[in-house]
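In the form predicted alone, a lone chain appears below as structure tokens.
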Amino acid sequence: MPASPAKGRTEKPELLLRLLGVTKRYPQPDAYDILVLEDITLDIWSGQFVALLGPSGSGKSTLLRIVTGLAQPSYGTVLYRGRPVAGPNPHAAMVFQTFALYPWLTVQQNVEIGLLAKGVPAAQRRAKARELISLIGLDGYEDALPKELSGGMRQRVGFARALAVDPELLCMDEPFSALDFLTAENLRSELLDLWIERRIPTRAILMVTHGIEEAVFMADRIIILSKNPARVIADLAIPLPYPRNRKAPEFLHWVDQVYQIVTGVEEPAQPTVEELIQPGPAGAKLAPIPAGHPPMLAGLLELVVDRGGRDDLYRLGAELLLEVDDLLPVTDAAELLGLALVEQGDLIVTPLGQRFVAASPAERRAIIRERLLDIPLFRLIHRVLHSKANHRMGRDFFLDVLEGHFSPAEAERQLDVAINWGRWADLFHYDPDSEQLYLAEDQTGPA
């Protein structure tokens, strides 16, 4: 059943978009494809403002591009009003995160560009563009170039350009993330007003976001994706009336509920070292190492221990001014190392985490060093360095291994994360000039 439409949007719901088993794979040279989306099945109805929420790298933007027809699924079906989407969806428009304006065109010309592509006569184009420029509050800037505008003004142009083609489905890819806090707040509120008061022709909105509070503030339905690969793990109707009060107990309740779901996603089991060295269709998939930095991890655990060893993740994120995408890598690292658990939206410090907080700096490194050796990638690095007569190995060797499990860019990132943790824990060293990982004399004991 579709979620209830926003107050003021009382039309009879119609099924606009249907995804059936949508899967996206990126082929790799070694035949070990990277699976980004797996079996995504969902419906979007008219009258709905839907937020697509998930960790960074969970395939949200890829899914949005498939919905708009800018990318094709590897498997599965995309239907709009019952018809397969083949090529750009003429009923959908996109607002991008990075504004994506043509720098050599004026505001007026940027807004008109979609109408020009559709063959709309010049006089009609100009009238429509001026109407939208006025609607978004940019009167007087029709002849300005993008470089003359602030970030918030440029994003307003992006909204006007998307709305100019009268899309039934407005798709937005983190449209407020590149803006400063106050500008983003103003634009959120203004877009909601246009939507609720039906001052735009759009019949449904699909917004990608990584901000839990933003999703609860704006959407009447939240779809939560897992990571590696992305699957739908929750589909929530948010019954709060508009306008929403961020401090109201009901609002905080829903934010906490979503936090519990997002932070409770389990990562796949880690493969053995043997499976890691020989990846492929028959081998196991390596789960990514979270990118939480050791000092931030230590500071977070100290804060929670001072509060009795347990604290609410949403409250922690709000106090530390961290979005869920910033906080999750730290809590994921704490869980992977056995220093903390996440249960029902709370971070709970384990006995090992308590010992870590009470330890000296040298003892902390020893604790992390021991825990890292339980993780296949670190165990592999350690064994390879021990097996070499000079206890050295080039970065490229480990990149070749990781590229059997990740894209080249993600393999680079994963190795950088591993090097950061390995150096901090004194498990191995890294020479950036020669790009070699190596063991010092005091690290060459039994592997």
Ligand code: ADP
The other form holds:
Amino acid sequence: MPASPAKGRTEKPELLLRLLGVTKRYPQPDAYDILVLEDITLDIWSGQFVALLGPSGSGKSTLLRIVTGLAQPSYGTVLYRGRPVAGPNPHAAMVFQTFALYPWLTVQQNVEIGLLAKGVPAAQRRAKARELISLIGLDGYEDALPKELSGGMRQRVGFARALAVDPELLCMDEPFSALDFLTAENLRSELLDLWIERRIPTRAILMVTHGIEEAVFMADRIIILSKNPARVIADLAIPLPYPRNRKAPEFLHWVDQVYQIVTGVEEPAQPTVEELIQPGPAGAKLAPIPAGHPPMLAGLLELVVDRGGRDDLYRLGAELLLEVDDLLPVTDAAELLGLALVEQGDLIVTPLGQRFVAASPAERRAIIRERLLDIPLFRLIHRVLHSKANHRMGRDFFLDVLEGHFSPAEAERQLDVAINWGRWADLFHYDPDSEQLYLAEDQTGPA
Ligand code: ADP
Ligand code: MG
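What I would like now is the form predicted together with adenosine-5'-diphosphate, since the data block earlier showed the form predicted alone; can you produce it?
What follows is the entire complex, opening with the chain shown before.
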């Protein structure tokens, strides 16, 4: 039962945070609102180290901002110890991915910031900050400026600053993802030691991450979010004792379990071209095209075919040194194009994928071209270019259509992904100077 508090802690578990139907929409001028979070309901108890796992752009930071009271939900309720959170949550502190230190303040002053905001007297502030600076291994750096510190040391300051206010709930937004591998690994272990040995008064930790291994290494509970919009798709208790061994079979078992859930999420059905051009409030929502690059897709399929047409995704990612965030767009693209399937954490090359791997470069392009025309956005681009006498259309036109479905930044990204694939497959050309998509003479035959 995932919501139950962690074992091994003798204190009586208390309900700290309760989210009830939390939904977040970002309004868009002249377009649909973007629905980022949908109906998130969960409880966090004292004693828990919770990892909130989801793909980039799924809304993890948004959810953390809501928990810490820095943002409000559009609907739903956030309760802390039974009281609605209105404004910054005084029981929560945040560690940011980008450290977010004040560059003109010393380490000591940066750590004191939260205490200053709480009106703690100067002498007490100084003593508390010193204690935390020492705890986090930065003795002797009190007077240094952030620019004099390495990334790892800056993030230590980030931790010290958050911990200085003795938060009951420590929130962390991908706190290790901007650090190099070894530095991240050291900080993870040190933070875990502080937590497990109860050298900090923190009662619960909520850590946002997109790293599956990181989540399984650190957390005793993993909440998995989907994307577009974010919903809770799994809530798992991780019953492994600490310290955890990344090579142990039980560890790998849990990594594999989480991998299966993350890679098994269905994309929503795609709308037709007609629904695309005439978006009504009833809302045909365009599913995003994954950003996997064609050469990477070809390479991955070749590798898996070499191994008999099926291989474990987690192992493939590890061998290719790809994070799940880098690998998933490629496997998503493979699935969208019908070249491979993801099943129980394995990538399985389909017969079409086998044909693709055996084909010449020109034949490969032809296969992808045909598959792209099954995807609404490509069908739309193709149809529009065909219907124009000069077979040209500016990118702004397509951006307009996409902005009915995505945020402006995401619309740009989607169009760039589409142009990348369309050019690779010879479906259409793009002229970056005039910012026009166009068909060359050999592309203007019947669709
Ligand atoms: P994550 O942390 O999981 O990467 P975020 O919470 O940062 O995701 O963002 C989720 C989605 O919400 C993204 O598509 C992002 O573009 C959008 N978004 C975030 N903040 C805003 C905002 N202030 N206005 C409009 N859209 C936003
Ligand atoms: Mg984020």
